[in-house]
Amino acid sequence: MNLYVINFKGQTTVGELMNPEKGSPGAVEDMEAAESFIQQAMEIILQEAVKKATNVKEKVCEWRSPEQLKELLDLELKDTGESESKILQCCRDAIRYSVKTGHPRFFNQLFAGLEPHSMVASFIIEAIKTSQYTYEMAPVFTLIEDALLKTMMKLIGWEEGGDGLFNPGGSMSNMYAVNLARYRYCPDFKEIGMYASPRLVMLTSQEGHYSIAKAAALLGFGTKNVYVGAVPFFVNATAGTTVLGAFDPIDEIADICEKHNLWLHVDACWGGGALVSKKHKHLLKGIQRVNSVAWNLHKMLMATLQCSAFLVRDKSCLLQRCHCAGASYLFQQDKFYDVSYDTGDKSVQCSRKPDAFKFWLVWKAVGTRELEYRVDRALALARYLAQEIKKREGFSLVIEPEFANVCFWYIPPSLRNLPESPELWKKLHTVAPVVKERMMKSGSMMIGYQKHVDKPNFFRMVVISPQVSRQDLDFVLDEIHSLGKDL
């Protein structure tokens, strides 16, 4: 019986693969086929996911319901591989029916726009396909991560440096901070577990990201110990809240934390970008005093997803001591090079992508001044949009924007003469979901909405991309009115 493996050209027996002389020509042919496929796929990516997806005349999305999309996509996985033409069509379909977050009229999330250098860095990372746990596996990317973290620490104000690493997302960075703070407060917890400590609680604002509550659940504190309880050990301040874009007063909070020896962490996943701007870095005044910072470079600074840094002011190897497991097959101490560059044991992960490269290449290409310009321009456009909302009948700001979040209501003509009352709020609450549905189905643009505390649903515009113009923002307000004026 012959065993077969599937390749680009068809079938090859295991026996042929085991014979180098016989297998080499096939291997060469396979590599040629692989290169041809990649070239064709890259052309599709360039035309469909880059050029077309960033064209303001094209749709932000081609909305289909889940059942409709199942019919359009061939999702079945079969015993044998399918033709190259079919696979390339799968690539086209994946792009066609996905949301185009690089489109100038995509404002739905805290990330947007096309950053070509970061995109290329992502391609290189996937082509190299390495893991950043040791210097020997990722020499270039290890040094890049180290250099980028040190530069970010200077922006924060840690002149004497610190420690840190990149990890998959801001939620993970916040969890790192909680775990590190607990380890500093109670080192025995690492080995003995919850029996080694008193009941501990975390403090955060009501507007803090939900990942803090998730950290409480995942790390065994319990979500009811986030706001109230016995022994506080950790305080989370937010620099740029998800909905309103608000900033906690870091300096004032730091005064209290220093007095009571509490670990102060700043979730700057969204607002950290302001640190590159001389005009706006005051929003994070006092950040140099904190113990740790979470900062997502894939948000305001536009690196490709994900590019998230966790930075610690501590220089005593606390991050290493908290998370190390000392895997002997990776972290041998008698290697022929400086093993301090083997950063993997600081992480709770084993395999770790070299995400720092995705922003390092951007910074290298455009420089600090361009990064500052992008932030300043985004916030100037947010101010412009807020002023336009004030001028227009039927539009009302929820709050004056502090950052790039612009939150507002659209009030249809049928509701404009009603007195402010619970009945008006109830009717207004239904407006944003219908307008959102209509914009998604038309594909004209994409904006988020939500309720907040006792306020009815409102729109949340997030301005980030350098490709966005004032004309795009004017279009947004015109389009919302066009889609909702009959409600």
Second form
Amino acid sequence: MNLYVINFKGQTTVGELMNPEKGSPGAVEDMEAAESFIQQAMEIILQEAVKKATNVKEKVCEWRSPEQLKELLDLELKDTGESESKILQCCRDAIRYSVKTGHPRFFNQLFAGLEPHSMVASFIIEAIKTSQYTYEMAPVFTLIEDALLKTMMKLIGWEEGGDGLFNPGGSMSNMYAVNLARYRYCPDFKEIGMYASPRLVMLTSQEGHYSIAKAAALLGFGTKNVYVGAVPFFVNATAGTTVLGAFDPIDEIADICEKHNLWLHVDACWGGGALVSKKHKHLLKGIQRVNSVAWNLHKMLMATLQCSAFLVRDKSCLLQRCHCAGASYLFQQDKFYDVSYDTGDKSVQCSRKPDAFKFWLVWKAVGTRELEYRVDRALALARYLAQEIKKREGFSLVIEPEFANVCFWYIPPSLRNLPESPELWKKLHTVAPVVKERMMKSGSMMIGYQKHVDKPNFFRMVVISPQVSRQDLDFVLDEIHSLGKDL
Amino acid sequence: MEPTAGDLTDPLINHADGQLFLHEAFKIIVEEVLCKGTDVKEKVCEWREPEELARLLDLELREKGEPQENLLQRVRDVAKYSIKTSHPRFFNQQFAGVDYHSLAGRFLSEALNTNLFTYEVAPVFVLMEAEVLRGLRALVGWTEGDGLFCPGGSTSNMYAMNLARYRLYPEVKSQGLWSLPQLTVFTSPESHYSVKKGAAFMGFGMDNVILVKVDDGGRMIPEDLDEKIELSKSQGAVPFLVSCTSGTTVQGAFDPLDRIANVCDKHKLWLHVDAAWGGSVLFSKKHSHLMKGVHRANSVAWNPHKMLVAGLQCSVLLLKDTTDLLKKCHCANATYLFQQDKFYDVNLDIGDKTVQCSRKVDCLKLWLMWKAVGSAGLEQRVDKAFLHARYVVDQMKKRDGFQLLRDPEFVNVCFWFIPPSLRGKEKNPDYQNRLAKVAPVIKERMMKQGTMMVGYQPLGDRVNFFRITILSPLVSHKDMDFFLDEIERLGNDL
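For the form predicted in complex with its partner chain instead of the form predicted alone, what are the coordinates?
Below is the whole assembly, all chains and molecules, this chain first.
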């Protein structure tokens, strides 16, 4: 077995370059060295990035200022290589100073927790290292993506099925929806561009994700042409808004879209997870009527990043027609297998990672019922948290949570029982940033805050992970008070 | 189904089980993917027809889960039926081989599972990405600049187009294309199709991608570029971008950057260099001349997951700009992510430089590998690939039946295999048709037998020919001799 790569002394002779096998003992050593290195690296990963990182007794983050961190990491890239022990130390340091997003007290984003089956799938994907543009290059992953998309369409309620693919992120899925809607409206745009056409306009809500605005900019519509009217052709409804976790009333919006023949896209990147729950899927009632759906499995359902599905209710190869360029070096029509299995021209990308596998393996491992249970549990915990907030002095809900986002203010004693006024809001606005700084420097937990429209900074707790328990939520409230009571 | 109070008290996932599964699965990955996958005695692929493979994999997703032994068998099955892209006889794409340091970096990136939008959630990687970009820019010849990692070279090329448009007409971000004149982009017919896809996606229209003539080596002709720009202007359009290529997909040609830069300077157009494939020559003192003049470009796309073996995905966009153009062009200032009152320097929150929200950590795989082998190690990798290509070309010239398209300037070796039955018959009227059928059959045979994988395609008026790209550090002369022998073996009877 030839293995050139691992040469820790950093030197290779020309002889070895031309004929690695000549140095047979060297080749054997190299393979052993490579395997040994990978085993050691994986041991570190399992201990430090998996075991410790999910341990509630450890810190969520090991905060360092950027200047300090630069020094600690020794980032400089040099001409010569470093020793194996140094490289393994680099791995340890990278882990140490990284945020433990699998920690039971990481609530900062719309993803959290650690799903071991998904992680295994990710490792497999990295080891196999292929691109999903053609069946010949990724036979297993092509079929898996298709099976997963079909199952998701059943949950959405598309009896006749549809089309879709996995994208590098929900923003991209949303962009695809805009692009398809545009293409359906006028297929000629693909060739001639949008110059001579009347101004087209997209409709979304204020709470919609900013990727709609970015889509408008990138695709040439202009951010001003989002929800201010000329000729509407596209409506974006959100199932699970980013901050408040609100669900647009899809059925009613679908009525309007059908009446005016507008493309209705549902950004269910965050809220799509509710579809696996019999109890909560009513939040997306009407979703079977829409034209396209974006659903990120790496959020509530805990696949590793990224795992973003884009689904379109179409059986006319719209996705392919809209995006194809027919590159003859990849999509030869004279292949020896059925070339309709080559999915690459449905995408705007060329190389595409086989992300669907990350969730397929999870689903196989735990089954739909367990997925449902996880979602129900997360939402039950969110309700629990909301109830506790109502019971506690100094905590005030922004709105009653509909989903897994629990938004609230912490009002330190010095600001309680004061009349509501702009000055109070101003002071309240400064509380969350300080509490955030303190929690990060102590590494006890991570929660996001933001201002929103005219409301001063409030915390947004997001409950996702099945590792989280009531005690963790109690801790969050206790800790916020502990960190902020002197403000 | 309703969780009880007790359910809410106990964490749901059993970590011990999960960690055991990770441990066991990893053993399988090492054995089946890394060891067998790089073993020349094993097959490159285990071909199955789609219907049969679907049955073998048992794809259905069910109500109930499965025990660990089943799942581990699934891991084995996935490994078995996947293509061994690290195999010494995998030559099908512009990536191949394996680097174990980058692999460790990739496993680590997956395990840490974070997003690169803010410093608070990815402190290590924000700093690391900046350092890697600085190192790559230095090789381009820029001491300052900007850039980021993108989910693929197609995205990098698209961003360049977007930036060029924004620089010329900043109002396009808010107002859209409606108020603008017709914009035109210039590229060669040998360039990557992402230029066209990008033009369609961003609203320019594929027709407004003007194709510039190439010489018989597949390189853009600067004089024709100049003419086409003048023509476009005279028709009332506004040329704004030239997207040239360093290392074209099929032939591996390098557009003459210095002379193209002269044309771009003259007309004040944004010069983007798609060096997704060829960029790695910049590590090689011997071969970087192929990209002479690259420092004059405005932007460069470069995919280390190709020749540097960093592993998919690893794609960068490098910019000469120091006016924060990237951020201005792409930002949406979402207040739930990019709060301005954070307790650290918010310039470290780079998320608004991209059109994405979530963005994977792709820099660690490159950084760890670079640390391990040094720039010198990466240079050796590049130089070695050139030597291998030279060897294959020399061998082909000695053998009957192998006809090169031309002498390659890079590591893409394009050739026809002419079976004995067709040799000397070039004048026959049906020669081209019959030749076109040769490669697909050989490809089918090699895949069904699993002995190797190499790509074929037509190009312009040239019928199906093979393209072997030799870049894996695992490959030796024996593998290339085997390759030539095997093509003969599979195709001699045609």
